[in-house]
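Taking the form predicted alone, here's one chain by itself in structure tokens.
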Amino acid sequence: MNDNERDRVKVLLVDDNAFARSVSRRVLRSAGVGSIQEAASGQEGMDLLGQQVDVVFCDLMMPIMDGIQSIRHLATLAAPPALVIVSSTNAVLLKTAEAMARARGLRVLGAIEKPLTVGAVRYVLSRFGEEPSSLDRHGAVDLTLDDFEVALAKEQFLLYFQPKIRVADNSVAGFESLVRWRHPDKGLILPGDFIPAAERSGRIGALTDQITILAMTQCAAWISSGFRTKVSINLSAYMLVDLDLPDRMAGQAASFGIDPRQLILEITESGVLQDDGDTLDILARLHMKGFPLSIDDFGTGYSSMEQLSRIPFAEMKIDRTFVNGAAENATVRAILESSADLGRSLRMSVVAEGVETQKDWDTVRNAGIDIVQGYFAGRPMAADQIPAWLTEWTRTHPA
């Protein structure tokens, strides 16, 4: 986001402490936002919401109406601006209100422990103008499953592309396949808003049919082109339960001409306990015909250490919650560090996800971590972008 950008966001502050908020107006100011209102309590702020507003900048530790409420209120709107949790509490505290504010289903751009600094604030709305995350998403597209069955008939669905980079020595490990639904009438739509419909509906595994094929054929074309790299591919858990499903991609691998050690298959760790005897069966025979096994968003569920115990994973995928913005939070980098200890003494790779910033970078890197994924590197991109990508990315980060 450039000044000009900058000057068109129409921000909120809401804080109870007058000093607090004349420092802040003067830093946003500073920061080049040009539309700023004021509000002296959670109660005026919610208020002035039914004036256009952007993004809030919301102090936490407030009287009456404090910031947690302020956001539980700010998720019951049809649409609500975006985010940015302020306070001077604790680290852990901004991380619980970060968390719980995108389990709202809230666009949250970041969260700043006071005081709001220049560039704090120019790296959270820097974050305004990209497309949300599926986390962000506030379920604003209205399908139905009578759409998605369309969609899979006519075979509407594609993939985007985001990059693994080696720390080592910036090399590209692979790309990570992410799916995007390209509807005839509302245009590009992200997984947060059709998954969950596919799961429920019992056609997720025709969805992972058509993904799967797509990332075979884009693995296979690399291949052929001389370019050499791995994919990812993402296992709902409601797959683990399909019993003909390794010997099914093992023959699709087969038929594309691929090693299915080209493909890893990843697989969220709050999923893998569905059918236990089920999941097991499946997940030890995509092992034993050569797909390694990856378990994604790690430290977010409530069974990490059985789940290493039990199955063979080859790759280790830190949730983003405990990277970005680790340089700054000692409890979230001891988390990451022994994240990292873990993976590398179970002799796994271990991947570090939600890298956006150098700070993200060197912290990872000092971490001990293998491969970083994040926008630091590079978004999600069609296929016919990644030649342009490739060739800026070596230019800026050789070996």
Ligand code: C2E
The other form holds:
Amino acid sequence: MNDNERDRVKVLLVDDNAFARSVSRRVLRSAGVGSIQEAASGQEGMDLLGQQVDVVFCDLMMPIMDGIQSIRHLATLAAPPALVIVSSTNAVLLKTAEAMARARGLRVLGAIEKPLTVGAVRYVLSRFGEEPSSLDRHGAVDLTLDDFEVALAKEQFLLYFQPKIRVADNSVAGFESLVRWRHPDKGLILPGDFIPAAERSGRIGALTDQITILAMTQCAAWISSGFRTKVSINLSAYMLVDLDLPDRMAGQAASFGIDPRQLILEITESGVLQDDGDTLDILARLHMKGFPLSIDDFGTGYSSMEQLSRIPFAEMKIDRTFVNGAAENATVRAILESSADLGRSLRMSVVAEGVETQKDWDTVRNAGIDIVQGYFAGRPMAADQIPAWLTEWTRTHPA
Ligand code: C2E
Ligand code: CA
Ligand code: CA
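The structure above corresponds to the form predicted alone; please provide the structure of the form predicted in complex with the named molecule.
After this comes the whole thing, all chains and molecules, with the earlier chain placed first.
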């Protein structure tokens, strides 16, 4: 981040101690920060967040609403600012607070001890410039949690379906359901713009329940029209704390007359990482009730082979970063091939995501992968577009 960018960054400084605030303000100014707002308590800070703030420097030790509580509150906002945790207390508490903020989905630029120094401020702010901020921070999609609640109440969510194709014979292996939000004014909104906020605010469960019903409704409609196919549902890692989930899903499937084996549950790799008691309990029981489990975005998380063998996954979906363009990049190809080998040796069905070109398709086939998904075969589409797509696909890609 250069001087110019630092000058444009809007900082909110939350600290109950007036002297500490004045020191911090001077340091921030010397570091080149152009806009500084101040709050003398966590509560006052939260009230100021109505205005545009890019980065919050939050003190941990405050009498009324302490830093931990303020961070908890921050995490419930639809588009929270980035966070710098500041404290004069011990370094371990600083680390705990940092881990807690990250676990709540906040973007933490750093945790620094008081008094602030120009060097430390410049360092943490340089990290603000590094990653592109999420879409909603740029105002491309400006959504609040209230909008989201209305959407849940008015059932504005719908599913698109993307085909999964067997490499061996070009046949359709199933469809992944991908949620969309049909917003009355803003049009069709993609999940990347609302799933993270739903997760942070604890509303992902309510959303997933709606999604599950939509997916099962479509699956049942296909079955009754004679089109028996599998439907994949994405389960957020945040759902894997709900011990009632397996019974609820099994009950729903039964009420739709769908064999759970038709419904693949995709779980992102990073979500599986917390292999605590509840997560394993839920995954084991979903498996016992007949739902095939799929490990999503494989390669982007950190699951060890041991973790993979401990959880009964039926399917591995290799993340598109190891698929798209693999032909041109030997390292990427090596990861693709070894993931495919690993999946096969664990008797999983291996799916490559993000197959966009004939070249991707060929690379994936050579790696011995069973199933492909990606723009090459078909984009995510509304259910009513699928018959036309299917006719065209079978005409152009016979077995
Ligand atoms: P994902 O599960 O990895 O889904 C695949 C994403 O890749 C989809 O984006 C899809 O449109 C996109 N994609 C498919 N083929 C290609 C391709 O060939 N090239 C490229 N570049 N992209 C491709 P989408 O629909 O925007 O979804 C993004 C993410 O949002 C999903 O990633 C998933 O993690 C999450 N998501 C989507 N629907 C749901 C849902 O119903 N529940 C939950 N919890 N998460 C969902
Ligand atoms: Ca998925
Ligand atoms: Ca994926």
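Take the two forms, superpose them, and find the largest set of C-alpha atoms that agree within 1.5 Å; that set is the rigid core. Computed from a prediction, not measured in an experiment: that's the story for all the values here. Positions refer to the first chain, counted from 1.
**Student:** If you line up the core, does G32 shift 2 angstroms or more at its C-alpha between these two forms?
**Tutor:** It does shift by 2 Å or more.
**Student:** Once you line up the core, how about A388: does its CA shift reach 2 Å between these two forms?
**Tutor:** No.
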